[in-house]
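To begin, one chain is listed below as structure tokens, in the form predicted on its own.
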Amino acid sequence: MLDFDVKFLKGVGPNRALKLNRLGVYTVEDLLNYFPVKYEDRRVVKKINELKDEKKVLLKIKICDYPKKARIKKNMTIIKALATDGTGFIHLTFFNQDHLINNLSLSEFYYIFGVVKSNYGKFEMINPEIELVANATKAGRIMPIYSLTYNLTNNEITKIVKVALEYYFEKIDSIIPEYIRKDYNLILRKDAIRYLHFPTNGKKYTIAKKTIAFEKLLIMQIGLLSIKSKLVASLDGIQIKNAKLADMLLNSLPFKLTDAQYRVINEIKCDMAKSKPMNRLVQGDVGSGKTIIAIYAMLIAVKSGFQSSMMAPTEILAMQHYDTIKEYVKLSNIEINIEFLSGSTKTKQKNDILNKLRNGEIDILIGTHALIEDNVEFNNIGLVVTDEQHRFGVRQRALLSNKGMNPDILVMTATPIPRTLALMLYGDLDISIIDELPPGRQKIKTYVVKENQKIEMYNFIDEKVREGNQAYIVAPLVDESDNLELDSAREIYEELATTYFSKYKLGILYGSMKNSEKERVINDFYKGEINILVSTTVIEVGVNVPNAVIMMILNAERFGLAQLHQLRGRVGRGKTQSYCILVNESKSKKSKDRMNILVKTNDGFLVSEEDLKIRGPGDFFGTAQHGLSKYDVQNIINDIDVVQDVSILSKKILSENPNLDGAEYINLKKHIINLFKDENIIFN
């Protein structure tokens, strides 16, 4: 019943359904799982004589005098009114709400909710929410705040969710068996969903949050552990153990590997030599030398008579891996055939590559998601490498591994994740950690500045660019947003190109550009033909420009610490001292504390541990990782104890009942299969 199309829900319809679709909401189930990102507590009515500037409050007022209306420009009207609660006065200003001129009565009491501003001792609210006390539906409650899309308001989503709960509440089945709910003090799923949308108090919200977090994590963890169990039990793995070419590579390197790199190489060699498939994650900070380890493993496979592939999430990163591998192979005088394949590869060239791949004429194939297309057939693949694993899901990895007879799998990520969470996120993988950086790598100097210090920072960038260096300026959005007061890449690019940096060559880069255009911009930046690159987070991975020494991140408060650390890692790749400038426009202490973590350390694992203490594990769960939406997890999980409880419980359940047989597990099993999309890769 919950897979009912949301457009048929009362109050939705085709047009509103299209807006919900943009949020990933297609069914009633999706809607019920689209949880608020935050809440507004409207249970306390404040007095005007208690007000403080810039605070959001609820007031109970009467209008003192008849409202006055004026037209300030062609498409904008303004209504002003003076109100009181007996302890003081407040000025109300409404834009483009003409209906209020006839609806605001001097004899009625109203609730108003909004941000208080103080101007020369006078309090003002601009566009507050207003409702009659007699008919109030929001005052006295905790109100949900949802993430929105264009032309869809919070009020609309709130009403639609209420309708869904009214009609479908009794149809919401629990996923967690009753004995687990009792053991861990959880509540029924339907109650948890209702309290997460409309909590009546903090206690009910907390237990609801724990219940849904427990449920989502249990589904994911049992699925991952089942996959790992099947892989370990498989007898169809291949033995890959000829390291002659790989050792030629190491002997020809102009630098010495770190002890951590040698340790991880030995772990990989041991795995590959076994008759069971390797499934190993290599975690290493930015610049720790993961790529050379991947090349070493691929050369073992090639010398042992197998093909290798390496998949990266972006064409830029995949192409850089291709160039790097060719460079190292040439340096080592190793003669093998390496090819590159992506969505933008020309048809004739692509067909030629696919034919050679089928015939076994290609030893190593580097590429993007194009590698998992049906027409990509390997002759004898022995090793699959995926880079930046948080960008891929388990299913994508499985599709690539299914190109051969249980090939070895090596997964790499530069996103540092605390070990407890890594075991949870990558439950189907063994984990190696490169916890050491090559000697001589300079520490990047990191500074946190306020918005009003941007000009000073632009002057600093100007100074460094005049010295012959390059800089990145990262913005959180591509275009200006009507809903968010954030800097956009286009807006910043246009402003800087005509003002502060008009004498330099600027470039702009964002995700929706054509791949060929992205490639051109990156190459121009790499060659030094672009002095300053204005970009979105598309440069988070896969851009290696040693001459870039400044990373300036606008609205840094909008990013997770791991992402900020990744962006910072784009500089400091040459011999010149590098700098990271975080423009923090938030006034909160929490935001300031987070930014200061990056000032204190360049160690990505320390950054992730500190971020975990401040914000909980939600931010480490990538939205594409296992098909979980960010609202399923990111805004729910904040208790590491839940993660650990679920990890222990999952292992216990699978040891006693590996196929989840029995009526009590029916719903849990159904949701696991639905999440991973394939029953065969999970249960026997």
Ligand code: ADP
The other form holds:
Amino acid sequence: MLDFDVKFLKGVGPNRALKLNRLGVYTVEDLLNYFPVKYEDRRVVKKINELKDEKKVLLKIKICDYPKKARIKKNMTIIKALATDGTGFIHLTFFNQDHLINNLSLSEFYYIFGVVKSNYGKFEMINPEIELVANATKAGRIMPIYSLTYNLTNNEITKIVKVALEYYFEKIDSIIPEYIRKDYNLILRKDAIRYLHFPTNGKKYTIAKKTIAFEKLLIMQIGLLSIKSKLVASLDGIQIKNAKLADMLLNSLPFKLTDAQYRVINEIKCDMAKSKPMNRLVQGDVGSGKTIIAIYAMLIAVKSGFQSSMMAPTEILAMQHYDTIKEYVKLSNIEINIEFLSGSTKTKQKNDILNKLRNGEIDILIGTHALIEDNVEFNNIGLVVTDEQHRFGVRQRALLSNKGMNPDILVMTATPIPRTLALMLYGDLDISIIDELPPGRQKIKTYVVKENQKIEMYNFIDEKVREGNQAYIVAPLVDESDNLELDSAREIYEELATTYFSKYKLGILYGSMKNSEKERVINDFYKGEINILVSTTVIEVGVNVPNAVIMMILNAERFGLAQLHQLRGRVGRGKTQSYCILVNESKSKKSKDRMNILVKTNDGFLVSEEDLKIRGPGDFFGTAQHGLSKYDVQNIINDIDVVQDVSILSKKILSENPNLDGAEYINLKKHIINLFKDENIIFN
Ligand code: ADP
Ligand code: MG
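Switch over from the form predicted on its own to the form predicted together with the ligand, please.
Once more the chain from above appears, this time first in line as the rest of the complex follows.
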């Protein structure tokens, strides 16, 4: 690997290196993997007489007259020149580029690249890029556009990448074994990297992208699958099969399980009864009744003499599970010990819980990430449940299961993922699907509205709230940074609280709030003391307030469909007709079509299949999941065929050669180990 410091690369040095570091580029390898976000096609030379307004174009011109220089402000000069390509004239203006006055020659041909403006029939270009035809490096090519920050210009990055490729091209080793590369018509890694930065044509770009996607997916998929096979191969799992308590629970439920729930429960029962550890993912749409399944499994463990635990991604959700489970258990007259642990549990209480946990006095422990801390030791944990799996990475799951001797693992997610992708993303798990909702659920009426209909919608909310209902208003999705998230929600909160909804009690909820604060707000909302809750996506999972009947999502175009579907799932939980209002501020047809899918169906699996068709698989790869960057998933891995090919191939490779022995796999293996370095169960 080219894993030495980028600062030693020619033309970089300590200052630029620092700027590159801020882009996440530390080594030459990182730099080579810092792919452009888009490209500028400068292959075609346009003629002036065929120009239209406002487009970036490449022209090949001669300067017609000596350029003129003027000082327009104390520190601003302009140079004006008239140019022609023989079919027409174009006026060029350069700001603060004094050197041009002596360098522009009347006898040379130049390429200029920039935005054309037409001013009463006169064409002009301001600050075009200009280069001599004789030694042009950009004209005639497809140029990369990188994502920029911190005073690094696109030109700088382009140059640095070029240098890196010049010096180290031959040192870029392939990761994909030669025979696979040939089978799938891929290209060498060094060529793929070069063409992703500097594609010479569309075909080269496509194959380069496919090669890199293939490579990244192969690393991830083989890693996940081999974790799975290692888990399955370990024989010292535990057998858990006493379902007596669990069946008591079912008998006392006020409702009958759906067929899908029964099927999944049986799959789980079978897994648990085996001596090999269970590794099962339960996928079920919002409201399909996953909680009861988790409780069922935990009760089997308890009755068989083991402890079990359930981890949820937010304190709110964990607390809700804790309450639900206590309620169910009470209902069935089952006497067991259930405790709750989170980051905000007081020290004294926490120590008490930890002690009891070690002694085996606690049967079921519900909580947040706090459950994976080092000091949490179980007496004999037999089952680990994680809810809303998409919020946790493989690593966190492994940490929790490492607390016992290969306990059974059950993970649950409400993010419906098309089957083809699920195999890929959860390659280390068996999958159960609850594809049926309990009977009698009402369809949530979904509307897509434009920005200028917002007020109308506020009136609608007003009407509903006056009747005693509650509503959510979700603030636009902003950057992941907490501050921005807060600003966005707060701005809307303040605007609404002082205008349209001044007569109601409004609440605000966002991620960086203290846990106790969050809980208080949710509780107030639950009790009806808050009428309208302005929130960020923190309410996406789990929150259950049946009296809330309206979900309004601002700037809905910024969200993925799956996420919108999750948010919508916060309403429609009671008996009253519920509504979801998507405010679409984008004018594109694509965006409208996308949202109309939500209007048409309430079925999460259909939604995700459609999302897959429209947006490609990128969105389904949670960034926290598998060491793929947001960029990777959005720009590189967007071909479902590649995902499927890799999925099938990975299984085949591992079944024939579980340890990836042999020289051809050395590099691949190195990268897999590096990606999953936190797992101790990978390879021998
Ligand atoms: P999710 O799958 O989203 O976690 P929950 O487990 O929270 O769903 O269940 C949603 C609601 O549906 C709960 O109030 C639960 O009691 C109820 N429920 C679950 N299963 C059934 C069923 N078979 N029939 C009727 N209601 C059910
Ligand atoms: Mg749930």
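Since this is a predicted model, take the numbers as computed values, not measurements. Residue numbers count along the first chain shown, from 1. Basically, rigid core = biggest C-alpha set you can superpose within 1.5 Å across the two forms.
The rigid-core alignment places the CA of Lys348 less than 2 Å apart between the two forms. For Thr158, the Cα coordinates differ by 2 angstroms or more between the two forms after the core has been superposed.
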